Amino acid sequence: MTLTLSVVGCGYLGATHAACMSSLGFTVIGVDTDPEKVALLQSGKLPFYEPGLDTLLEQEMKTGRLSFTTDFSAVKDADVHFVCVGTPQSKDGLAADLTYVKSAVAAIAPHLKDGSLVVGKSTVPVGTAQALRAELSKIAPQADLAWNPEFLREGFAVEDTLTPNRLVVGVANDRAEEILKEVYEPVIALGTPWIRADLPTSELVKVAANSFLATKISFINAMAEVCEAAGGDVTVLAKAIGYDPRIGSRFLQAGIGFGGGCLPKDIRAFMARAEELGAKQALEFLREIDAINLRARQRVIDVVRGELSQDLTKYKIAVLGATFKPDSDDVRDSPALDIAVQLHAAGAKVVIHDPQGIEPARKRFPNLDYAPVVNDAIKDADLILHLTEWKEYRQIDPAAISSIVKSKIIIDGRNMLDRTLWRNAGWKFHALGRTD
């Protein structure tokens, strides 16, 4: 029998999941309470940027086996319910604001068929699981929940759904891991990782995850605030410890830090779920990792300052960057519009240029000025900042736009940038974590 899956919540995750498991051959029915959103992927077309993802979804749509909708009543036929809707701060705190989950579990319980399997993948507090279970089984008996985390990287969704490095499944019995390696069978047969949980690990797999990446990119940043203090190079210090295997060289790109709407709410999520649990001293030591990542975007600020005035009201500042990282709209905790927004409040004159956040990031803050074009941003600047490492702008000759801005100064937030061919074309170069 091929079983047909819903996917309940069409954002980020949902439509991505929804694309990938229609071209491994299922029928699947996404649900969103959205019209806007659901109108716009049923014609066939993203409500955000994806590379890649466009033409999938295109491509699934014609063949049939893909629809969207409103109506939670679609998925009454469906075997296996992915939940993937957002879990963002709550507003008075740093706990996970969980509204979403548990109202788009209540919404299709009535619908759920004898056998059928409801799978989380939402990003959710240790317990989640194990308390919607148990109320699923008060509410609908004749289904069951499971939990599978989501680990995409955005700019490689397609790539992550389809050749996932692994494959968690929180289960809490043998039929709910077979209905999912059934489900995930094409990946599977790939070659992937299978790692079975029960339902606290498989929630826990996800939040360690994050916070172990997140402690690695505050580790450099506060490894460059030294190098600067001491006159050293975090360029090269990384990658002389890069080399030893049981550090690796990813993710120690020094810079303005971590943003986008996952790694900063679930690191805070993850802190506020362990006080809860009485394990908060365990987890004290993310409180700093938060800390140094909000410090980075500060540094930032005061070398302009240092590079200009600590009266910033007279110099027009160009920013390339709005999204928190390239390939993606994204500006959710984007740490490059966080900069530019300060800036912009300390007097200063800011142009933002990006490939594709400047609409969603004009949608958040309508009063700072926005440029469809590089030369646009940056003509008359007295400094330029790059804080998003969008190819593009490592393309940039630094010698054609030395005629466009006013002064010859830019400040690489990204450690991206070649140093020595700015620097022979006449700038003033300034990286963080880099004193020469």
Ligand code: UGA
Contents of the next structure:
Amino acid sequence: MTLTLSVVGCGYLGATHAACMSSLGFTVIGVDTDPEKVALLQSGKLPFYEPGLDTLLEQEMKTGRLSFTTDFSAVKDADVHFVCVGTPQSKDGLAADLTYVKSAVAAIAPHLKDGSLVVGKSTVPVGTAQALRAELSKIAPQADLAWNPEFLREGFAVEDTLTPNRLVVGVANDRAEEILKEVYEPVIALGTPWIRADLPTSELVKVAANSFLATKISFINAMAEVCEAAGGDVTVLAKAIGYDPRIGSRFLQAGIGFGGGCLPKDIRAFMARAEELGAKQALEFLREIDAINLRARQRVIDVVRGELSQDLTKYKIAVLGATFKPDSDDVRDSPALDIAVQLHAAGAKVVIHDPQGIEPARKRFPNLDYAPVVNDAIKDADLILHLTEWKEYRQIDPAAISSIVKSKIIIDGRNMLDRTLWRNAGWKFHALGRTD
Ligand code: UGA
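Output the structure of the form predicted together with the ligand; the preceding block shows the form predicted alone.
Up next: the whole complex, starting with the chain shown before.
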């Protein structure tokens, strides 16, 4: 008999997981406390932008296998319950806020049927799963708990869920592993590596992976700083070291650094947890990774001041990109938006363009100016900042926009634009980590 699944928390991770599991043939009930989100999903519409997920959701809603509700008792028929709620940074420190995870488990506990398995997917501090399992054994002894960290990237959410590069399960016994193998059988059949771990290791795998990625980005941004000081070119350096397969070329794109709802808060929560565990020194380097990352934003602002003036009040700056990366409408901890906000606070007239992120950005920063069309954002600008590498920005013809702007100065904060093309069109072109 095919398993019935529930997905608790239908944000980015949960909505993706629910639609993908339905596409594998399971009956899936998605539960969330936000009635607006549930209503949208139930009508087949996504509350956020993710390429490919909109059509998958629409398609799965038509099968009748997938549904969404705010009623937690609806999970009562499910055999496996995936907990996909957020674990944001706490308001008063670096640690992760576990309120949503704890309340999600508490909310489903009274409805868990005999032999069911609760599977955490949220990114949590190590030790959380064991504590939740102990708690569950008191309030719902008929159920068990496992952990199954998620490695999906925004912009590739469907692909990363249905064809991940590995599946990691943290389990306390064989039965939990068998249930998870049954769920992921079609994915395992593709040859996906399967890693069984204990509960703490599975939690650590996730934060270790994100810490490594953050370290790689900050490493190349540190090299960018040195290149700037020494007269070198970080893009050439990255290409050259990337050919060594032990290093690899991915995640060596120098620029304004990492943002989003995961990498920044995950490295901070990891540091906080290590300190609690008495292993503070082991992760001290992550403090530097964070500092290098935040410094990249300041370096762009320094270049802007160097080009225009220390006093920015008379200048119009066009910012291309608000989201933390392309193919997403997510502006959480976005380096692009942070730079825009800081320039605005310094008195510059800032106008922001983004193909998908204007409304989410406006919600957070209603006082900034936004333009839905690139040419409106750059009209009469004294300087253009390219801060999120959307494809459409690489298609801009610098010669064609020369007459629209006031001064032909552009700073490429992502090292993705064709420098020769811009310079040949008469533009002053700066990029982070490239001195000539
Ligand atoms: C990240 C991880 O890559 C996923 O594996 C993980 O599942 C996810 O967090 C999560 O924990 O949920 P995501 O936040 O979607 O995924 O974004 P990334 O693609 O990792 O990019 C993060 C940031 O690093 C972006 O701001 C991006 O612009 C920046 N970046 C990335 C660089 O500055 N340089 C690079 O070379 C690569």
